[in-house]
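Listed next as structure tokens is one chain, alone, in the form predicted on its own.
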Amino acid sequence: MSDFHTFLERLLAQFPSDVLIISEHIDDPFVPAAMALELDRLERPPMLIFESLCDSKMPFVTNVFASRDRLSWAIGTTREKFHDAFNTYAHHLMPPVVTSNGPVADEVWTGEALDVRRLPAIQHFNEDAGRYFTAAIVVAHDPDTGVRNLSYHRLQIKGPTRLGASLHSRGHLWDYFLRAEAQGRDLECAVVLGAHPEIMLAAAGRMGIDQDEYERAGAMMGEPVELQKCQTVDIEVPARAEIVLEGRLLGNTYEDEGPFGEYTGYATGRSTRNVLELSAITRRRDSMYVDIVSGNSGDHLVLGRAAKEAYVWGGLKALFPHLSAINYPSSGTHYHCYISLRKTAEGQVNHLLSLLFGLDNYIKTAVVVDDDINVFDESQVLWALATRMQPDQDLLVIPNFMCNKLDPSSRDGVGSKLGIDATTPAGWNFERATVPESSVRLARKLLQDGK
């Protein structure tokens, strides 16, 4: 069966240079984030494994999702086909199966042994309020229907059994929590720390509130996800996960949480201020601790935007079959989007932009270009802006639109949208200056040989 261990074994066998193992002891907890951010700057995205970090008794793994190519390979596709493949899996869901003998419960910590501070969570940035679980997939059941939900939430360590949580106030888990609280009860949940990347990717995707992310993960894995019951709560978790925290989100209990370095690149104390009280911790005997570098690192941004791009791509492609490509550039965190299109009618771009803003309220600025522009090359997008757009004709501004509350420039979750039409207008009669492709190939060879 597939798990994080088998994924790592396959990766090392096929792409050994895609994993950087740091075998020397590192006593500085900020080094993983510092290394990941430096690798982003160098445009090198290997996964990082620290064999001895601070006082950790288990390998510390991070930067797993910094590479779009690695993420695509993990689900059996290529970067160019990722969006269509990810959406196809949503139409071929595979229900999980329940077992009772998975390695996730090799060790069970309860009673005096229950102390979450024993796990090697780190503080990533100077401004963080403390040590955080950043790759925390929270699993919970809808209080009325029982449907499972998987979603990511930052969790601050506050004591041996107490975590501060921020639940994304427009997400499914927040809705679950409010309904449970209204019924006068806590919300049982489990936190998965480390699983096969296909499960981790499924947890980052968008599905209906009546759908189970384990089913999409099974479709991607090509086999049902094996689940097993937790020890102290009525929740199912991957039987081959690395570590699981069991507990309850406490109703009518709120405490300050944060600040925390978020995907915007800013530290923020904005939070739903929830409290998660733990009742047990289980782990594999050979467990690895899986982390996501927070802030605006590639690890954080790629995981979040890959699934979101696929969702938006599917929604747009249904109405605009001549859509060519979509890219959420790292420079815009989750707030910028570049789209290429073979335009077939005037007015089509504004129609597309209106739908885009409706599909993803995080987007603040969107640029639409012709299909001769590579949206993964930001210099080409800016060249199209410079030569094919006139501000008095090609801007669409929408005020008072719901946006993400973590946008530091928003007004408590309300902002505006800017759509830019950088496609060629009707009657365009200019041609790009080009050189023969054979000459390009020869030039590249000469430059390579001259190194």
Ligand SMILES: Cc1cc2nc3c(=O)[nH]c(=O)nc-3n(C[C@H](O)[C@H](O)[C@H](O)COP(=O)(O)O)c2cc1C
The other form holds:
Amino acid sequence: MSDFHTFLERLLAQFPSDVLIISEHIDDPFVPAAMALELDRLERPPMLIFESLCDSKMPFVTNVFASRDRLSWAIGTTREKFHDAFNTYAHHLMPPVVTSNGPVADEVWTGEALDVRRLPAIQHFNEDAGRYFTAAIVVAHDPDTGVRNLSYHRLQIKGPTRLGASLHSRGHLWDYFLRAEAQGRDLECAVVLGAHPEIMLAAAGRMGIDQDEYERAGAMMGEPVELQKCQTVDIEVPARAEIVLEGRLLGNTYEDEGPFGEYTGYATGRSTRNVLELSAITRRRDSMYVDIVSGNSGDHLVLGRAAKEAYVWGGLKALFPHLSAINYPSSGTHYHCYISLRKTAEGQVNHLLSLLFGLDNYIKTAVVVDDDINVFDESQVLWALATRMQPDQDLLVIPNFMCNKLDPSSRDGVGSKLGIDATTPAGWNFERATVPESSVRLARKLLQDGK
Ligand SMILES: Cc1cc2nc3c(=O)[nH]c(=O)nc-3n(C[C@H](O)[C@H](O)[C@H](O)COP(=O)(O)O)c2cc1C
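Hand over the structure of the form predicted together with this ligand; the form predicted on its own is what we had up.
Once more the chain from above appears, this time first in line as the rest of the complex follows.
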């Protein structure tokens, strides 16, 4: 059966240099984030394991998702084929199975022992309000239909049984919570801290409100996810998860939460200000503590972006078969998107842009280019902007759009959209200046020999 431990064993056996193990005692909680941000400059940043961080007895694991290649390998594909592979799994869902003897409840902390501060969550940035769970997958059931949902939410430690939560992406969990609150109820939930990366990736992906992310995780793993009932709430969690927090999102209870260093690169107290009250904590005897580096780190951005790009790619491709590539560049956190396509009609770009903004309301600035432009090379995209775009004709601006609350320039979650058509217009008759291929080859050889 697969879990985070089997994933790590497999990774170490196949790509030992993909894991950096820090064995010496590190007494500085900011080092994991500082190290991950330094490593982001590498092509394939390693995952980090701190064997002895501050006063924790558990291995502290982070930066798991910072490498797109590692993430692709984890789901049995390559970086180039990631989007189509991830989307295909959504069409071959595999329902989970329920067991009762998984290791997730080897240890149960309730009563006197229930104190979430015992877990090795860290403060990542100077500006953070305190220690945060950043790889927290909240599992809950739709209060009307019972369908299950998995999604990530930052959780601030406020006391032994109290967490501050933000549902600012205003997705399915937020919708569940509002409906439960309107019915005068709290929303029961469980928080999974550390599971097989395919479960962690599925939780970052978008599915219909009537679909269960465990089913896509099962499809990726090639085996049904084994679930186990929680101790104090009516929720199922992966039987082989590392640590689980059980509790309720309290209705009609709001408290300040944050500031917290977010993916935008800014620390923010913008939050839905929810409160999660805990009733139990369970863990494996051999649990590792899994963290995601917050802020605009590769760890956070790659995980969120890979799943989102795939969703958007699938939605656009269904209508625009001549789409070539999509890139959410790091420079734009989650707010920029570059798309290349072989345009087959005038007006097509605005049609595409409207759908793009509808599919992903985080996107604020989108640039569409022809398919001779490599969207993964930002200087090529800017060259297309410089030479193929006229502002009086090629801009699409949409005001008053629900966007992400964390965009500091938005009016607390309401902003506008800028679509830029940097494709060549009809009647274009400029040719790129080129030199013969044979001369390029010879020039490269001469430069190589001259080294
Ligand atoms: C690492 C990570 C952290 C995230 N943190 C938050 C958060 O604190 N609050 C939030 O509302 N969304 C957060 N998100 C986004 C949601 O988890 C994501 O949009 C999810 O797909 C929403 O799913 P849902 O619509 O099924 O609820 C985070 C995503 C990732 C990948």
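Nothing here was measured: the structure is a model prediction, and the numbers come from that model. Positions refer to the first chain, counted from 1. Throughout, rigid core stands for the largest set of C-alpha atoms superposing within 1.5 Å between the two forms.
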| property | result |
| --- | --- |
| Large Cα move at Leu319 between the two forms, threshold 2 Å, rigid core | no |
| Gln183 C-alpha moves between the two forms by 2 Å or more, core aligned | yes |
| Rigid-core frame, C-alpha of Arg441, shift of 2 angstroms or more between the two forms | yes |
| Core-aligned CA shift between the two forms for Gly427 (Å) | 2.5 |
